[in-house]
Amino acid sequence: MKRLSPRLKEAAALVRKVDTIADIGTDHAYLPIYLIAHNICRRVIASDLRTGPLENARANVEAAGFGDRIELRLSDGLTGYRADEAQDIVITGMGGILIAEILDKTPWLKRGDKHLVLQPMTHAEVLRAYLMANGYRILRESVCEDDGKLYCFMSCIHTNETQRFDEFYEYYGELPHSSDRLAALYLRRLAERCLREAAAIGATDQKRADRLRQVAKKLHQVTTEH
């Protein structure tokens, strides 16, 4: 069995031990194979938008001998799933905007009985803002390092409860509560990126540049307070 990357291993660590897990955008099906091999769940439904990756996934699943426990299907996000098919849903390796769009197109996620593991490659703040505005609670966040890059993960459920958030929460989420040094490093790098972007904007968009500087200040604040 192929060794799982640190990024996918972190996703596996966040899912619960349940009957069925859905892996959206499975690519080579490395995560589903790992989940079955380590008895984290009984069954995985793994999907991808394109037939090419799905065929690669099929070859890997058959080679691992898990064809009876991993179902592969063609699906655009969660459009090919029913509400009662999986308890945990994993969406990794996509931009935060796309993940938010996938969630928004799936009203049955708001029933409150689904646990989501989300890993945005970009625009994590857009994804958090969507979660904040649509009744989701971020239970915890973590960061892993893979091939020199840092990736954040969000463990979420839908509660539909009224929540209050501090200013710029969409940029840092629950990461300040993590004791992992990588979480603080991730936030420091994000602050530096905000300052670089603010400098690049200059006077062309003073309002946005000022906001980015405020975000950077808040990020430095939350990393020193916790």
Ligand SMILES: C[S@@+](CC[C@H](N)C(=O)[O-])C[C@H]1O[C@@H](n2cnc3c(N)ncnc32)[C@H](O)[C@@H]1O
Second form
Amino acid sequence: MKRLSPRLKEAAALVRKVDTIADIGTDHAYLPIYLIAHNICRRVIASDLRTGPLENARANVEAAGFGDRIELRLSDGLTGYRADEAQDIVITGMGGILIAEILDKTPWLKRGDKHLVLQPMTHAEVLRAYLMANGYRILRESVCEDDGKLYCFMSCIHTNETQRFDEFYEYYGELPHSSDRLAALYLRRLAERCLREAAAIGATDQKRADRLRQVAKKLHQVTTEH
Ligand SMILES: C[S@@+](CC[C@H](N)C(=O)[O-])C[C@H]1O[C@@H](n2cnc3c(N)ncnc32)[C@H](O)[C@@H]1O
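Output the structure of the form predicted together with the ligand; the preceding block shows the form predicted alone.
What follows is the entire complex, opening with the chain shown before.
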């Protein structure tokens, strides 16, 4: 069996021990195979938007001998799922905007008993802003390193509470509460990216460049405070 990457291992570490886990955009099905091989859940529903990845997934699932415990399904986000089919939902390796769109098309996620594990490749701040505006609570965030790159994970539930957030929260979320040095490193790298982008924008959009400098300052502050 293929060794799971540190990034997908982090996803496996964040799911709850539940009966059924849904893996959205499964591609190769490496995560579902690991979850079953390690008895983290009884069953996985692994879905993808495209047939090509699902065929790959099917070959890997059959080679692992888990055809009876991993169901493969063609589905755009969670549109092909019923509300009662899975307790934990994993969406990794997609952009933060796409992840927010997938969540937005799935009203039953707001039932409160669902736990989401999300790993945006880009635009984590757009995803956090969506979660904050739609009654989700980020329980925990973590960062893992894989092949020299840092990846941010969010573990969330829907609570419908109104929460008060700092105006820059969407950029750092719960990461400052993590004692892991990688979380601080991730935020410092993000601050550097904001400063580089502000310098590149220069005078063409002074307002956006100023905002990015303020974000960088706040990120620096939160990494030194905690
Ligand atoms: C980069 S792969 C990530 C695979 C795996 N989740 C991981 O983290 O390694 C993204 C996968 O998401 C699938 N995908 C893209 N949009 C999707 C959607 N709206 N619904 C389901 N799957 C989608 C793609 O077909 C592709 O297989």
